[in-house]
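The chain below stands alone and is given in structure tokens; this is the form predicted on its own.
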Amino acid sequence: MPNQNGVLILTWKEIDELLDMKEVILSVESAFKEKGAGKVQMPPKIYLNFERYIGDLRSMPAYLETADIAGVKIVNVHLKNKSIGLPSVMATIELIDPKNGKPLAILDGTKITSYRTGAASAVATKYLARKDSKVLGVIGAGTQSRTQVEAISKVTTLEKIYVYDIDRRASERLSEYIKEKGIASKVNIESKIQNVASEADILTTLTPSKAPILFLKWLKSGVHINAIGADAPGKQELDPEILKMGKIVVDDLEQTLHSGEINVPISKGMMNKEDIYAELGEIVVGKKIGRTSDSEITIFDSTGLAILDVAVGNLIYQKAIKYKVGTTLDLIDILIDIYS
């Protein structure tokens, strides 16, 4: 258990044992509620681009006023990491006490990132998908797909899941995971994206594409789309015609304009920010209505918010204190000695 001046260090394994998807969804929904009420500070993420390595590094600070917790996440995306035995996404979260600036904890943020991203889709699905939605389509079956499926299954009853990935082995691994967890009674692995899109009541796209892979003509009436893959400038997964026809809900307007699904259509003058219906937080707090008919297409444009990392990081930090998990580092004692 941390002492007064100690910084709590939590590893991936320790965090994995403390994570619970239902708790994470509640924490993420609460963070969106704070954002909708205007009680957060969260500048857009900033990027360092490592073009020679096909990677980037992102810095994401945030302060949640009601929860009274602040922090910053440092996260990378390096698409070639699998070839050297590393995850393509790795992250570290530092929590700060707003009262005095003291560091409280340093957490491995890799799994927290995956969980909070899945939970954000679950919250969006709760408020935007048709209530009778039973079929989920997953396009892109990488690591993130597992928490997407698990989280969405917590807010709606899934009977069938259709999966596509350019690598069939990834689809097979996701299918095995879904069956092991008992999430859906039937899983179909498809060889074409359109086969997934034509069946799904809820679609989640999780690819690093820089050109549209999903088209309007393939979609069912009333589908809800969680557009997750486009999280940096130049990325896009959806045909702009889908965006023009659908109700667009973003996680954060300013951040989405330069790095979300809509960043390419807006930069090309095909859309403007007035085409965005709402931020998800506005719907969560009731400032705007979510879905208004069973036939409309709804789109959640997710870029990944620092407030979610800080909120879930704080959830894990509080549980770690309660259950006496983690290692305390007396970093502040060292600093006090130096500057006293």
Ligand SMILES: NC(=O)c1ccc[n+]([C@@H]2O[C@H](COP(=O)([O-])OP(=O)(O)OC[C@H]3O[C@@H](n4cnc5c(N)ncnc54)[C@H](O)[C@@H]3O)[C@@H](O)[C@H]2O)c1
Given for the second form:
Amino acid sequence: MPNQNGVLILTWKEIDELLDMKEVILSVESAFKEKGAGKVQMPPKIYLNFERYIGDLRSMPAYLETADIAGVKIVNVHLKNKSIGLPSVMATIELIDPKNGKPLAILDGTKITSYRTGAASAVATKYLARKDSKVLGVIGAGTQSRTQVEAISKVTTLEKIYVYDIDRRASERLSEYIKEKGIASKVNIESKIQNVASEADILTTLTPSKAPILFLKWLKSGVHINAIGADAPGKQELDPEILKMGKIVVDDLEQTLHSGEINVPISKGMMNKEDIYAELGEIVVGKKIGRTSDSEITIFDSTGLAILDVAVGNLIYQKAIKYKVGTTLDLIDILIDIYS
Ligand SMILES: NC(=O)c1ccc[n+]([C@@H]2O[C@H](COP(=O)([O-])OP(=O)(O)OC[C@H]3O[C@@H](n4cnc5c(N)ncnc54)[C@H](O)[C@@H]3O)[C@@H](O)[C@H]2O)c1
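Can you return the structure of this protein in the form predicted in complex with the named molecule rather than the form predicted on its own?
Every component of the complex follows; first up is the chain already shown.
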């Protein structure tokens, strides 16, 4: 029998069964609220670069005071992984009890990463998109795209979704998924980004691009953009003209300056810190207002926050205890023997 000091191990499959997008959105919204109230600790993520493998490793620690939970996520981005049957992004999350530092759980973080990334877009869409938004445009139809469409559909009624990916098969897979799940009744696969951009009330960009692929002249007045793909130095999806015209809301100022959508224009001196309107948490907590007119362009610049991983990891950990899911391992038995 595992002792009460055991560490709960939760696999991808077990977590998949416990994840519920509506619950994840609430958990992510409340993490943004805690951040807006200044009740989190979250140093910017740190990177190791494996240039010869076109990949990296990121370490992301966080503490949420109100929820009283801490943890760290380790995550990679390896863009060639699909050719060897692995996802580009894989992660593990370790949850720690802040009272004594004891490891509580080790969770696969791969699915949690895409759920919390989708949920962050949903929260940004809720606070920033026009209330009458009906058409979603998705640019990049890889792993993240499924949880993006699912999450955004929970905060807005989507009549139609336009999809573009350089790989048409990826667009087709996303289109089938949207129809299967009943996320929107109409899906159009497009062969040009401008066809998606010119129809969308809400746009979500999800590519690993290192040069602008979305341009101001294609956009509808009052569009909201979730800029998700640029999450490391040198990555960029939006033409800086869009950023100059739009209201920029970031997930975390320090992290975004270094690795968000704005990192390239900032490093080239085309923009500065003052061009950023707010952190999303400041809007969620009511310190700043979100959209102020139907015509303004709003941009959510997302780099992915450790507080979201820890908050959603804790949500799943609590559910796993309740439903007796997972395997408890006596990882720290020896220490307990010494000190008991
Ligand atoms: N902000 C965050 O919190 C966060 C979280 C996870 C992933 N990401 C980033 O989001 C991006 C997508 O992640 P993923 O897991 O879905 O990757 P993925 O490899 O599964 O999918 C990427 C998709 O983009 C397509 N693509 C590449 N270049 C394109 C272009 N120029 N135009 C249109 N489509 C293009 C590819 O064909 C592929 O289908 C990556 O850059 C990743 O680092 C950000």
